[in-house]
Every structure is written in C-alpha cells, then in structure tokens.
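Coming up is one lone chain in structure tokens, specifically the form predicted alone.
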Amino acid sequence: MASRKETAPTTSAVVASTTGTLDSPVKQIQIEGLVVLKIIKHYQEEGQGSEVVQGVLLGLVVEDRLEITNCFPFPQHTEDDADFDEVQYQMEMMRSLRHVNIDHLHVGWYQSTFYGSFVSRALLDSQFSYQHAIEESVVLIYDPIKTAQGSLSLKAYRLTPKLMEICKEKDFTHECLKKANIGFEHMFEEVPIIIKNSHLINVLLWELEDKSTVADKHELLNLSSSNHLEKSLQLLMDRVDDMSQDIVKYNTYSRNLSKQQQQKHQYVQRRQQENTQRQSRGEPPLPEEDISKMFKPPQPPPRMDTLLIAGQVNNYCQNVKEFTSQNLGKLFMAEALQGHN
C-alpha cells in the first residue's frame, strides 16, 4: 500500500492469509453503497485540495465477480511518527472486523485523485505489489472534483497481464517495451463497477428524492465550468512539457549512441589497416582489445516514466472531452428551454 508520501507498498505480510482464496480473474466489481459513502467521507474529513487519501478494500471473490463489502482508511501520520507500523495497523483492523463477523479479506485499495492526476509510478508500484500478491486485487480511484460537478466519479483499474510481466522482470528499456508491444493504452484496464444497495437503502433513497427541492435538481444545469476546465488544461500543459523533456532526453541518447557506433566502426577499420600494414612488413599484429570496455554504451533513459506521462496526458484529454461534452449538452438543453418559453 502506498503511503501518503507515495513510498513503496507494504502488503506481503497483510495478504499472506488471503492469497489462497482468490483463484479467478475479475470481470466485474460489485461495491456496497456503504463503501462508497466511507470513501467520500474519508476525503471530506482528511482530504484538502490536492491531498491524497488512501485506504484498504475488503471483500470476497464470487466466480468472476469481486464483491467489495467494506473498507477502512489509512490514518494520517507524518515522518515524526516513527513508531507507526502500517502493516500492524492493517492486521489489527482486519482482526477486529473478523471478530464482528465482517468480511475481512484484503482485495485491493482505494485512492483519491486531484483532477484525474493518478497515473504515476507510485500507483504503478503499489498496484503491482497488490496484484502480485493477490491476483484479483483492484485499485479504486475516487475523483472528488468531478463528483462535485453532479455525478459520482469512481473507477476501478488493474494492471494488464503484459505490464505485470514487464514489472516482474523490472526491465523498462525501450527494446523490452517494444518487444512486449506495450503502449500507454495497454498499461491499465478498467473494470466495470456496479453499486449495490439493500432494499431498505433503495426505499430511503426514493424517499429522499421525493423530498428534494426543485432548486437542488436544477443545480445539475449549472454552466459555470471555466475554473474546472482551466485547471485541467493547465495540468495537461504541464504533462505535455514533461513529455517534451523526456523526448529530448531520448533523442540525445539516440544521437550519442549513433555517434559512439560510428567511432567504434572507425576504430575497428583503423585497427584492421594497421594490422595489414604490420603484416606486410613482417611484424606481428597488434593484440586484440575488448572494444566494449573502450566504448561503453550510454545509459538509456527509462521509458516507463514516458509511458506513464503519456497515459496521464490521455487521461486529462478524456476528462476534458467528457466535461466539454456535458457542457455542450447543457447548452443545447438551455437553448431548447429558452426557445420553448
């Protein structure tokens, strides 16, 4: 589980007792409404602006469906809390839930996001740790900004099998990624989510809907979206700048590598000419030397960071597309209502 400082996950000790119970891949996720409310409440109580909140998902696997029935948050702690043990905290929470007959199997984790900024190396490492220990584990991404616009934004992601193999080998070079045919669109796979409530909860929701005022319903037609769109475009431009810098680094590496190959080829030709001349004079040829030691290849830049940046850029573009599409629909609806009046 990645901490608030986005450090490496520590899940092996926690999931040791649950690894043997999950045997089938996940095709669908069923979430209890209580879990959704707990995630939203966790962010409202502890999340501030771009502050990320995280927690643990509990549940069970039924055939190809992952049922998330409960969750608990990670408490806030700083570097000064040297005595805080995340693994021990998780074990105590799961033990307490088991004592009150609540599902306690570890099936993943959740994290909030700020304007969709969740595609990062920290999330990749954390999800790989979870998915390597528990094959069916998922990460839930909750976006409070989009939720505040009128619709719940909660998505579930898993690492693709190709990316899992790359992460196991820990080889993120250009050749390895090209051989595996992995692009930013093949890194994460989204799993469909179904929110399930009991019949009593559904009746309560119907009653609340009947009691809601007309003014609250009209808030969904609010067209003031300049701040949200401006922030999304600003984050998109920042990521594009990062992508441009990575491209410059890779182009520099390619030029240095090509230049070194030419120097190596010229050295071999000069060596062959000198040996030919020495042989014509009856002299012994020059001793062979290890060319790889004389011409050490330049260190290639890691390509995984570039893929993550490309994935985040694509995510920002999708968010802007969805947001503008909703606003266009509101504009056409408002125009139709105005013409009707």
Second form
Amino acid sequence: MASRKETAPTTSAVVASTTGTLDSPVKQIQIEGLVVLKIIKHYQEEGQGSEVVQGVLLGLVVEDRLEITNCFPFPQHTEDDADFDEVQYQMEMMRSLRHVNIDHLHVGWYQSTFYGSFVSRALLDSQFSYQHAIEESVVLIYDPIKTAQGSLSLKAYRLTPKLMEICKEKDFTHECLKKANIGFEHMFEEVPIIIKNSHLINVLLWELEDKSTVADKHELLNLSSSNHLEKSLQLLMDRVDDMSQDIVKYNTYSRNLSKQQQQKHQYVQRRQQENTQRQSRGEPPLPEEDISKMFKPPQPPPRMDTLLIAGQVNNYCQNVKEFTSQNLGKLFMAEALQGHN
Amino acid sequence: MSRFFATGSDSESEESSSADEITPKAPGTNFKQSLLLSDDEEDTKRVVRSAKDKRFEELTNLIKTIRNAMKIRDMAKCLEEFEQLCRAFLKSKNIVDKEGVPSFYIRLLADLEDYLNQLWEDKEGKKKMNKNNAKALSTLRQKIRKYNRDYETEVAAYKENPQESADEEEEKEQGDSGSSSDSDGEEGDEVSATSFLKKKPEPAPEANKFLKSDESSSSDDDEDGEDWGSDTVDSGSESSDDGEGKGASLALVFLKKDNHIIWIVKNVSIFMLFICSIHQEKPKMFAKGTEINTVVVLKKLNEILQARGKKGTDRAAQIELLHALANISAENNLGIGILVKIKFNIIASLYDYNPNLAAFMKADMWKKCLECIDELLDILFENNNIFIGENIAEDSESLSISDQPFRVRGCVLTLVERMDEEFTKIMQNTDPHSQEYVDNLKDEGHVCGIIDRLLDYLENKGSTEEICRIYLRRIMHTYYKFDYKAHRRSLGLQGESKSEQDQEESEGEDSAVIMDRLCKFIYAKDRTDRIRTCAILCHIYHHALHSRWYQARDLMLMSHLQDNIQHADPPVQILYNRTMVQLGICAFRQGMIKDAHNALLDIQSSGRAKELLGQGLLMRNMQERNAEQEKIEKRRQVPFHMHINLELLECVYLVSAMLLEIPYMAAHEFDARRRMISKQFHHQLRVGERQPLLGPPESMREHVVAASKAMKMGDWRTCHSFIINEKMNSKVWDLFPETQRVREMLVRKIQEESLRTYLFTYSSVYDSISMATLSEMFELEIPMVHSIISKMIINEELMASLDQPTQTVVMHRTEPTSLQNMALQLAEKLGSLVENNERVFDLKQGVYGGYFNRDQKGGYQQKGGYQRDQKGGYQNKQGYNRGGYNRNHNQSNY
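Switching conditions: you have the form predicted alone, so give me the form predicted in complex with its partner chain.
Whole complex next, starting from this chain.
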C-alpha cells in the first residue's frame, strides 16, 4: 500500500507533466516580492503617463511552476543612443547577475500598461519570439493605475498553443484563423500568480498592517470614478473605431471577392458555350487558359489585427466591468454609511 | 526684280539724287511703283514663269530653308522642311520624269545625309540638343536613309565628284538663261546664284562670282545688275541716316556669305526704296499740279492701306503717311466724309502698331490715339450728316461733298472699345506703385470723357445694341468707384462753401442713379446674355459698395447667377467673384455676419482669393502652366486701381467666422461629430496653437486668433481690444467708408457672441445667474441680455429657464456630463460597428435586409429615443442618419 501510495503521486506528477508539455508547461507562477517591488519601482522612476517600461524576468521552472526570482529593467529608448545593443545589454546583465549568484535563466519579460491597453501586435510578436525560444516564458503585465487605486494589479500571460501554431505559420488570413478555430478569447491564457515572500517579510507585513491606521487604506474607498471611466471609454472608443474600419475593409474585400467569383463563373460558362458551339461545327475546342491568372483574387486583409483589437476591447470591457462593480459596491457602502449616520 | 528696277529705278534714283523739284514724267505710275513694290514685283514674276521653273523654284526655296536649318542645327525645322520637300518633289514628278532628277536636289540629299551622319556621330553635340531636336534628328536620319535608297546611283555619283556636278549644272543653267527671255534669265540667275553658294567657297570669290554671274547671265540683265548696284550705292551714300544704316547692313550681309544673301538683298532693297519714298515723297504725296479730289485721295488711301499687315511695312511710317493724307485732304477741302474715313484708318493703324496682342501701347502712341478719337468725335458732333456703320459696304460709301449725307464705313464704338481695352492693358503693364501708374491713371478721366461723349452720340444715332455696348463700357468705368459726393450728401453734410455745392450740383447725378438708368436699359434691351450678366454684376457691386445691402442681395438672388456662373467665361467669372466679395463685405458692414461669411466662404476657402479675383498670379501654379497660359491669365488681371484689398477681405472673413464659430464650438464642445463652420478659421487657430511661444499679436491673423482665444473664455474686453486697436484700424477698419459705424457694430457683436459663449461654456458651473450681473459683465442692456438668453432657450441651446421676478436665469442641468457624452458616443460607434458587422454577415448569408428590419425594431430605436431629448443638433443628425439607413435599406431590398 505504502509503495502504491508512494507511486501514486509520482505517476500523477508524470501525468501532470506530460499534459503540461502538451497543454502548457507552466500552470502556476510564483513571484518573489522583490520582483514585484522592483517592477513597481521601475515604473515609478522611469515611466510617466502612457509611456511603457519593460524588463527581463529571471527565474527557473520547477515542475509545472515557474518561479520568478529576479528581474532587471530595460533602459528607456531615446533618440540619442540609437546604436544601443539590447541583446548585448541583456547578456551582460545576466552574466553580471550570475557573478553575484542570482538566477540567470531568462524566463520572460514584464511590461507596464496604460489603462490595460497592452494587447497589441508588438506584444504578440515579442511574446511569440520569447515563447518560441524559451518555452516556459511569460509576460507580466503591471497596471500602475489600478495599483495606485489600492489594489496591486499584476498579471501573467502566455500565448495559447493554437496561437503559437498560427504565428509559426505566419498566416493571418481569415481562413487560417477559422481553421484554427481561434477567437479573441483564445489568444492569451492567464496564468495564476502567487506572490511569495520569506517568512520574515510576512511577519513584518503583519506587523505593519497592525500598525497602519484606517486612513492609510482610504485609497481603496475613493468614490471618484468618472476620470478613470472616461479614460477607459476614450480608449475603448478608439479601438471600436479601428474595429469598424477593419470590418469595412473586410466587407469590401468580400464584396470584391464575390464579384470576381461571379465574373469567373460567367467567363467559364461563356467558354463552355463557345466550346460546345465549336464542337458542333467540328472545330477544335479553345485552349484552356489559366483562369486564376486572369482573375487574380484580391488580397485578403490580414485578420490578426482585428483579432487583437477584439482582444483589447474585451480587455477594456473587463476592466470597466471590474471597476464599475467595485465602484457600485463602494457606492452602496457609502449609502449605507450615510443612512447609518 | 530686275524688271522693276529697269523701269522704276532709273527714273527714281536719278530724281532722288538730283533734287525734289524735278517733276516726274508720269506721276501716277511713279507713286504706284514706289508704294506697291512687292505686289508689283510678284506680279511680273508670276506671269512669265514656266511650270518647270515654278516647280524648281519651289524646290530650291525649300532646299534653301533646309540648308539654313542645317546651319543652325534646328533639326525639327529641318525635318519639317524635308517632308515638305519630298511632297513638293512628288508633285513635280512629271516634270522630273521629263527632265531627269535635278542635280541640286541630289546634292541636297547627299549633303543632308552626310550632315546627319556627322551629327549622329557627334555624341557630345547630341547630348546638348534639346529633346525635340534629338527626336527630329533620329527620325530625319531614318527617313533620309530610306529615301536616298531610290537615288543611290545619283548620290554616289555626286559624292564622287561634287565639284564637277555643281559646275555642270551651273553651266547648264547659265546657258539656259542666256538663251531665254529677260525674266527667264532672272530666274536662272537666282538659281545659279544659289548653286554658287551651295559650294561654299571662301567669301570673297563667292561675292565676286555672284556679281559676275549676275552680269554675265545675259545681256539684258547686265544693264540691270549695274543699275541695281548703283542704286544701292546711291541711296546708301546720299539719303538720310536711315538709308546709310541700311546700306551698311547691306554690306555686312554681303560679307556674311550666307544663303540668305539673295533673299535679304531683295528685301532690303525694297525696304530701302520704301524708306526713300517715304522720306522723299512725303511732302509731295501727289505730284504738283495734280488735281486733288476725293477720288485721288481715296485711291491713295487704299494704296496705303494695302500695305497694312504686310511684313516689310513700316507701321510708324504708315501712320505718318495717313496723317499727311489727312492734312492734304483738309487743305483741299475735300469734305468731312473723307476726313472721317482717314481718321478711322489712322486710329486703326495706331492699334495695329503693336504686332502682338500682349504688348501694350507706348505712351506717345496712346496720347495720339486719344487725340485722334477726340478729334473724330468732334467731327461727328459737329456734322450731323454723317452716317457711319460697319455694314455700309465699301462701294456704297459716299464721301464726296454733295447734298446727300456722308456715308462712311467704320465703327466708332469698336474703336472706343479697343481704346478702352488698350487703356486696361496699359494699366496692367504699369508698375502700380510707381508715379507712372498715377500718371497713366490720370488718363482715365479722358477715357471716361470719350466714352461719355460717344454715349451721347450713340444715344441719338446708334442702334440699341450699340447703346448697350457703350452703356456697359460706361458701367465698367463707374461700378467700382465709391461715390463720395453722394455719400456726403446722404449723410446730410452740406458742402462747406456755396461754390463747392454749386460745383457738386453741376457735376450731375449720383453714380447710383446713373448706374440704375444704364443697367435698367441694358436689362430691358440687351439681347446678348453676356452684357446683361456683366451689367447685373456691376450693378450689384455698386450697390454693395455703397452699402445698399438689400438691393444688392435681392438683385443677386433674382439674377440666379449663382447657378450658372460656372458656364461663363473667365473675365465674367472674375467679375462675379469680385461682386460676391463686395457683397460679403457689404453684409459685414451691415452686421449680417452670417451672410458675410457665406458670401466670402467660396472665395476664401479655396485659398486662391488672389487668383480668383484676378489680382495676381499664384506662384504655386507656375510650374503647372506654360508660358502661353500665363500670358492669357496675365491679360485677365484686373488693374490695380480696381483691386479689392485682400487683407480687408480676409480680415472680414476671419472675424465673421470667429463670431460664428466660437459660440458654436462652445455649444458643441462634446459633440463628436460637430462640423466646422469655417475650415480656414480653424486652420488659423491651429497655426496659432502650434506656436511654441506666443508673443503679442503682430499680423491681422494673429490678432484675430488672439481675439478668438479671448472670446472662447467669454472675455469680451480682451477680444475687443484685439479686434479693434490702432494696428487693426490702420490695416483694416479705416478702409471702410463708415469706419465708426462698423466699429460700433463690431463691438456690439463681440459683446453678444461673448455672452453666448460664456453661457455655453460656464452654464454647468452655475445654478442660476442674475441677468443684471450678465448685463454688467458684458455691458449690454438687460433687455438685450434677456432677448439673447430667450433666443438660446427657444433654440434649445441652453437648458435653462428665466425667472421673471428675480430676473435670473435658472440652469436645468440637463447637459450630459462628459462621461455621459462619452458613453453616448461609444453607443453610436458601437451601433455603426454592429451595422458593419451585420453587413459582412449578410454578404455571407446572401440574405439582405434581415438586419435592417431587425434594427428598426431593435436597440437603435431606443438609442434614437435616448438622444431625442438631447439638443437640436443631435436630433438633426439622428434624422439624417435615419435617412441614410432607410436609403440603404431600400437599396438592399432591390
């Protein structure tokens, strides 16, 4: 029994790991408190407004858990240092960190975001190249605005295997996407995050929490909402505009396509008629011509952008929903409080 | 040529050298020859030439031009001529068949081919050639290659022994000419001369040969040649400077060893003779003793006129001749008829003086022209019994003194019109900032005087059509002038002194009255559309200029010119543009800001106001148009004294745009799809915003932009100070005749619009606001404030109500917050997104219309309902959209 008991977890672990390689190598992400603080600090110091900061995550994979133990930032790009070599910088940083005995395995990257607008082509491309090279790599998205409102917002994303396939083929026509049966909701998968601290820090945090006054937590109860909502709506609107444009583009494309199909059809019919006539007259049939050459199908618009926009719109909507539900709660609370008083 | 000299010159040259008093034996023939040289000469030639000679001469002439073109490397010309030559050669085929291919023809072919090959080899030279020439060269080369294949043997033979063949021909020709008649000899002489030249020996022998051949060609000719020589020498040495110069140039030409020589010699000698005849004959146009009567003078006149338009004619001399003739006829009392006739011709030849249409008259010519027309009119006024008309035939004229009235062919009106055009041309071509321009402008009074006199004349004698035309001229000289006298009178200011008042009265009616009378006549009587259109436009312009806004506007609307002006010719269009601009400025002066804006919008929005008003060419278009177009456009320019100040125009436009746009912008701040009233104004605002550092405004535009910014904040005082200050006064406002009134109007408008803007912008801040405060803030009377606010409430621009007892405005706060606005916009956008999406879907399914039916019951209706309680603008937009939907719907159902 005991032996069986011992074997059971191992088999299950094996199963898990095999499924993991099939589905996704990481099921969970464990982040050191240090990394979180470093990311926050990086944004605070370097990023302003809609500017985005990026950096490299270091760590290692333990079974199906990705542990991120350290990170370092990328310098902000400026016009002056055009000859700045990113790769070399990364390698040097990692070498240096190795010298001081820090994990030097590249496991992904992080990026700050402005009102949750991160679903973009650039992110897709770089995450794809990361994931292509290092299978377990993730992207951490840090939302400083939400964090400023009182709740830390840090999310880890990976591309789904389906999307990886498509990106590998670099075929973004709508047929391909249809074949892959991929929608905006299947593009990214979110990986749960655990923030792990050493016990000493936990103790310190407890102590701090005890000491902190109620006023320090007022941030969370801020009732003003319109500013944030306006901003979100503005961004949402922009995306919707883009989406409309894409759809119009697609619409014209499909109309052109159908028109051409019709022409092609007519042409073939005419040919056939002529041939039958010729046959009846005893003449040789007309030579077959390459129809595809005569009717070049119009260039189908790439659908990837639309997909991304849809993903982004979805993201905004989630944000707004989350935000408003929280706010509603707060409003009810405030009402109750007023009634109580 | 020689024939002419044989008869004409031996008598004439001797005379001229000796003295004036020697009476010619046959004066009639004499003057005929001296004046009508070219005709005479041609006639003699034409008569005696045989078919062969004619053809050959044609060929040789063409060959000559080709050789000339070869010399100057003008390939295009060469090609053209060569083609002609081939054609000519083909024409003379039967002669060639009989006589054999003429050797000069072969010679040309050979030479041309060599020449072309040589050019072809010369890579450097080819590069330098312009495109046209290079192209012509290659075509010509191919052509001649093909062509020469037919004459291979002959060409080869010539190439072997060019000298011989040329000599041969010469001999043959000489032989020919020697045996043939006088004129034939002359012909041969010419040909042989060319053949000499073709060989291109050194200059000196050539000239010798030339002369020699001339002498040796035949015995008859011999004499002529000497005669000819002596003639040139004579005239060169003894006659005036002019003649000497010609003689010198003649010598030069001789030395030049050009193919031209013969031709030039011919022409120059004719020309010299002509000059001589002018210089010497002038005082005795008619031989002494000749009875000078109408017939003789007329004949003379016709002779002079026949030289008109010919190449060698000295136009100045012709005018002189005509003047002399006029004097003679006056001296001899030949009657008014002939004088009028001559005057007509003098003026016509004055106009002819300039060879092309673009050039303008010289000052002295212009003065002369004015005088002449004046004199002509004097005569016409003095003598009632003269009929003039274009349609009086030449032979039905009666010019001699008799009981019947004179009948003269000619049209004073055309002359005066032409004079007017010349005046415009002079003004166009004078630098407007020079004293010269002012001097020229002084003639305007004279021109107007002439037009007035002619108008009086024609009113009595002319047909309605002519009256219309002269009226239009009069109108054209009146419409753009501001009538200060009438203005002063209308203001009720009496002239300071009695005498001035008298003067005013004596000067006649108001220009308005005149305009009215003339224009109404044209409206009633004119049958050509153009004159009426011009008259209407001028009338409107005049009304607008004198601030009679309603008349001007009504006339403009009644004329329906806006609909069809694009079919008119450019000058009328320019007039139309000027009128519209003047109308707009007038509306502005009257405080009709919206009308002013609408009238000026078309002109200003294009950014080509300068071009559209015919007040200058835009540099931008320089590359697009060629020189020809540019000339045409230059001719359309309006003279400087009629210009409309462009800065004033732009300022008026911008200020009216500001008064309209700023409140509108404030009212529709959150409207995603608000339209711009004036693009140009927005452009100016953006330019202003782009400035990194804003200094105090300098230019007119900066002033307006600064004022707009102040107005946006509802700060009317700053706005006022930016719009009306010393700088702007001197630049713009002082240009108006009623400056003070305009300024007052402007201040008023600024206050009103600022109040509106203020209410739009800050109504969300107020719960209520007292009207007294508002009236104090904007320095408007309370009733005025009341009316403005009431208007805004009625128009649903302001969600508020008036509280009568406390005299306050109570805000209702129905304005959506910015978040709500945003949400509305989003909803709209999502709507269109869904619509687009459904369309894609429909295409896939092949089912049309399903979506729209759904839509009409579905969520959109709700959205529409939601927005209906918004402002009026929304409703309109919604209605518009709905129309769009329905249209789509209908289409998709088909």
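Numbering follows the first chain given and starts at 1. Heads up, when I say rigid core I mean the largest set of C-alphas that superpose within 1.5 Å between the two forms. Quick caveat: nothing in here was measured; it's all calculated off a predicted structure.
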Please check if residue 64 moves between the two forms, taking a CA shift of 2 Å or more relative to the superposed core as movement. no
Examine residue 30 after superposing the rigid core and state whether its CA is displaced by 2 Å or more between the two forms. no
When you overlay the rigid core, is the Cα of residue 275 off by 2 Å or more between the two forms? yes
